Each structure stands twice: as structure tokens, then as C-alpha cells.
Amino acid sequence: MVEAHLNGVRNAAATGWRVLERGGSSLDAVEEAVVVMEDDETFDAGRGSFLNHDGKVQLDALIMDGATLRAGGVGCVERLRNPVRAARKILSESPHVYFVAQGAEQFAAAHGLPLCKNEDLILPREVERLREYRSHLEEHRADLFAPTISHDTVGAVALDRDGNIAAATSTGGTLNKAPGRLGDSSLIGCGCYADNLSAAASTTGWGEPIMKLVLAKWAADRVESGSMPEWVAQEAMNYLKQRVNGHGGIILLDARGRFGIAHNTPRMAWATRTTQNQEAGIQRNGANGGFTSAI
């Protein structure tokens, strides 16, 4: 599904520079990028997610702005196909941060969201995989996230014309995961951040380790300690490897408009477009790893 990806974060990054074209808020281009990816079904977010123990789709996500550090997040939603339209509505429209499960749904349904069923976001090719890693899961016991098995969470940073930057990020999380569990991808500072002082990162891959280094904001940090963005992005998955053993991807973006990609999972597909020039393209080693996407 190589090419299908290139394709996701190519879509994904035109539609945000749609929005930066007509003067959009850094804010609305993630926002509408990762909804591009939470449509396609090639990734691990909205409709066509990895399936948890229980055989449903939970998914997580989380927007925010680096001009004022207002953050909306959503986690363990099942009847939502856009979990970012939700984060983003928290973002907009309420006094706090974080809504989990039927809470969050239903504050987007009473915002105007609508709602489906979880059957609706399940595809019969994430019920095969699901039962093949059952089928297998003795030997997949001793490496439960390993990097060529559950990682395809989606992500998105932009900066605008009035020099402000946002992230948003987005996930079905880990293949066979317990019901409940939430990754980093939702959380603030984990695998989102943004800050016009510092950086706007969005991570993936194997969350619990990246929760645990709040790696998105110790990302930023450095950043404005001064490093440049793209050292940054390959010190962060250095540090992801060397401290907790962790291994997943990041991208990151200033500013000035310097940004840094880097990975230490076998892929990663990625898309960028700048005044200057658009690129995409997909780092690999070997199999299938995490997969984001920047503007």
C-alpha cells in the first residue's frame, strides 16, 4: 500500500495549502488535512482504523493552535468518522480540553457533528488482520508493538501567512489494543503539540513510550532553546530510542517555516508544500511502519 499512501499525504497536503491559499488559518489547514486522511481508508484514522481486543474502532485525536495554546482533544470515540471536526469544535467552542468516549460524542453531536454507528467505520480488511494477528498471537506477544505491526497514525503542521502554526493529529491506535486505552496522539504534549514561541510536532508510532517522554513538547522545547527544527526531529527519535526504547515518527515546523521529518520505524510516508516547492515521499528500511503527513 506504498503508493496508496503517497497519494493520502499528497491529498492531505494540497488541501491544506488550499486553505492557506485563500488566507486560511494555519488552525483550518491541519484541520482539514487530517480529515483528507481520516477519510482514506490506507490509514489508521476515521473509517478503515485498526480494530481494539473487542473488534471495534476507538479512535483518538487532537488540535492545537500555536497562537493562543488552545488545545481540543477527543479520546475513545466510536461514532464519530472526524474525530478532529470534534477536537476542533472543544477547541472553538468549550472551556476545557479533553472529552473522552460518550461524552465527547456527545458534546459533537449536540455541535452539530453527526454521529454513525461503529460498524460503519469497521472494514472487512481490518477484521482479517485482526484475526490473523490473533492467529498469531503467541509469537507476537513478546514485541506487542512492533514497529512493522500496528502503526499508521496520521498528522498534520502548518504555518500561515500571519505567522502562526497549529498541529493535529489523529489515530485508531494500536492493532488489538484493550478497550479504553489511549495512546499519545490525543494527548498534549505527547503526540501534539503547538506553540508560535517554540514548534507545532504531531508524532507516531508506539505511544505508550512516547507518552512517557511528552516527546512532542520536549521537541518544541528544543527548538526554541534554539536547535533547528530538522536536528531536532532526528534527536527526538534518537532520544525515543536510546531512553524508553521506543520507535515511531515526527514532524515538526517553527515559525520561521524551517521544519524537520524524521523516523526510526521502518516507513513513513510524508508530504510537505511550501512557497517554494511541494515534495512527498516515503522513507523506508523495509516493511510497513508509521505514517504522517506535513504541510
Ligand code: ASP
Second form
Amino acid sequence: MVEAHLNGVRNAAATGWRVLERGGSSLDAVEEAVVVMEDDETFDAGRGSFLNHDGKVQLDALIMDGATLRAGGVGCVERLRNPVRAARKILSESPHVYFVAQGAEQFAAAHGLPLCKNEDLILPREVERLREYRSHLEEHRADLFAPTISHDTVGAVALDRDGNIAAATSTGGTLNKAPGRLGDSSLIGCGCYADNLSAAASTTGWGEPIMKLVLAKWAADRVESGSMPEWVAQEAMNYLKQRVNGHGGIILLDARGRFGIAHNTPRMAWATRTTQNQEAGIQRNGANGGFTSAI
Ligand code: ASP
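What I would like now is the form predicted together with this ligand, since the data block earlier showed the form predicted alone; can you produce it?
Every component of the complex follows; first up is the chain already shown.
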């Protein structure tokens, strides 16, 4: 599905860019970019996500505004096509930062977002993937503690004309995860972070090690200390591997427009758009696994 991933991140970057071009905020841009990828069944976000142990889709998302440090997150939601929209409502309209499960769905519905059935988020492709995975559970035993095949989280970072940065991350989490398991993606500072004084970051990959290192904040702090995002992104991947034997990817952007993209996985699809140029890419070395982010 390499082409599908590339198309998806290109579409997301183009949509985010249109928001910025009209003078929209980085917060709006990352929300809209992530919605495109949640709506795209290619990715592990929104409809088409990996299924949990109970055969359900359970979604997590976070969005954060680097100008104000306001953030909104949802965890373990089962009835939202676009969890990032609920996260944005929390950021904009709630004194709280984080809602989970039914409380998050109730908050979303009360703020005008439609609820769907969990079945509406499930693709036959994913039912088959779960069935196949579970029929080879013995072979996958090692994978339970270091999943390598189930990463396809989406994320976006953006800088707007007012000099503000923002980040958003959305995921269906890992294949066959236990119901109620929350990954890194929607945890502030782990799968997503934004502060104008340091950087905006979104991560993907095996969530438990990323959480232990609070990796998005770790990377942002290094940018604040003066390191280049390009270098820090690579350092974050080295740290993830060396410290906790983790794997994943990161997109990182500072308020000067300097950015870094790195992963220690076989592939990660990415797209960039700046006033100077646009680019997209994916790396592959033939191994399993896809990781996805747009920048
Ligand atoms: N980081 C996500 C999680 O652990 C999975 C992914 O990136 O695909 O929930």
C-alpha cells in the first residue's frame, strides 16, 4: 500500500497548506490535515483502523496549540469518525484537556459532532487482518511485547504566518491491543506536543516505549536548547532504540520553520509543503511495517 500511503500524506499536506494559504492558523491546518488521513481508509486512524482484541475500533487523538499550550485529547473512543475533531473541541471549548471513552463521546455529541456505530469504522480488510494475526498467535508471541506490523498512526505539524506552531496525532493504536489500552499518540508530550518556544512534534510507532521516554517533549526540549530539529529527530530515534529498544518515527518543526523527519522503522510516509517547495517520500527496505505522518 505504498502508493496509497504516499497519496494520503500528499492529500493531507495539500489540505493543511490550503488552510495556511488562506491565512488560517497552524491549529486549523493540523486538524484538517489529520481529518484527511482519518477519512482515508489506508491509515490506522478513523475508519480502517486496526482492531483490538474484541474486534472493535478504539481510537485516540491529541491536538496542541504551541502559542497557548492549550491541548485537547481523547482516548478509547469507539463512535467517532474523526477523533481529532473531538480533541479540537476539547481544546477550544473545555477547561479540561483529556476525555476518555463514553465521556469523550458524550462531550463530542454535546458539541455537535455526529456519533457513528463502531461497525461503521470497521473494514473487512481489518477483520481479516485480526483473524489472520490471531490464527498465528504463537508465531506472533514475541510481537506482543514489541509489535512490528501494526503501526500506521497519522500526525501533522504546522507553522502559520503569525509564527505559531501546532501538532496533532490520531490513531487506532496497535493491532489486537487489549480493550482500554491507551497508546502514546494521544498523551501530551508522548505522541504529540507543541510549544512555540521549542517545537511541534508528532510521533508514531510502538507506543509503550515512546510513552516511557515522553519522546515528543524530549525532542522539543532539545530544540529549545538550541539543537537543529533535523538532528534532534534522528537523535530521538537513536535514543528510542538505545534506551528502551523501541521503534517508531517522528516529525518535528520549530517556530523558525526548521524541520526534521526521522524513523528507525522500515518505512514512514511523509509529505512536506513550504513556501519554497513540496516533497513527499517513503523509505523501504523490504521489511514489514508502515508508519505514517504528514508534516
Ligand atoms: N503509536 C501507536 C500506539 O502505540 C501505534 C502506531 O503508531 O501505529 O498506539
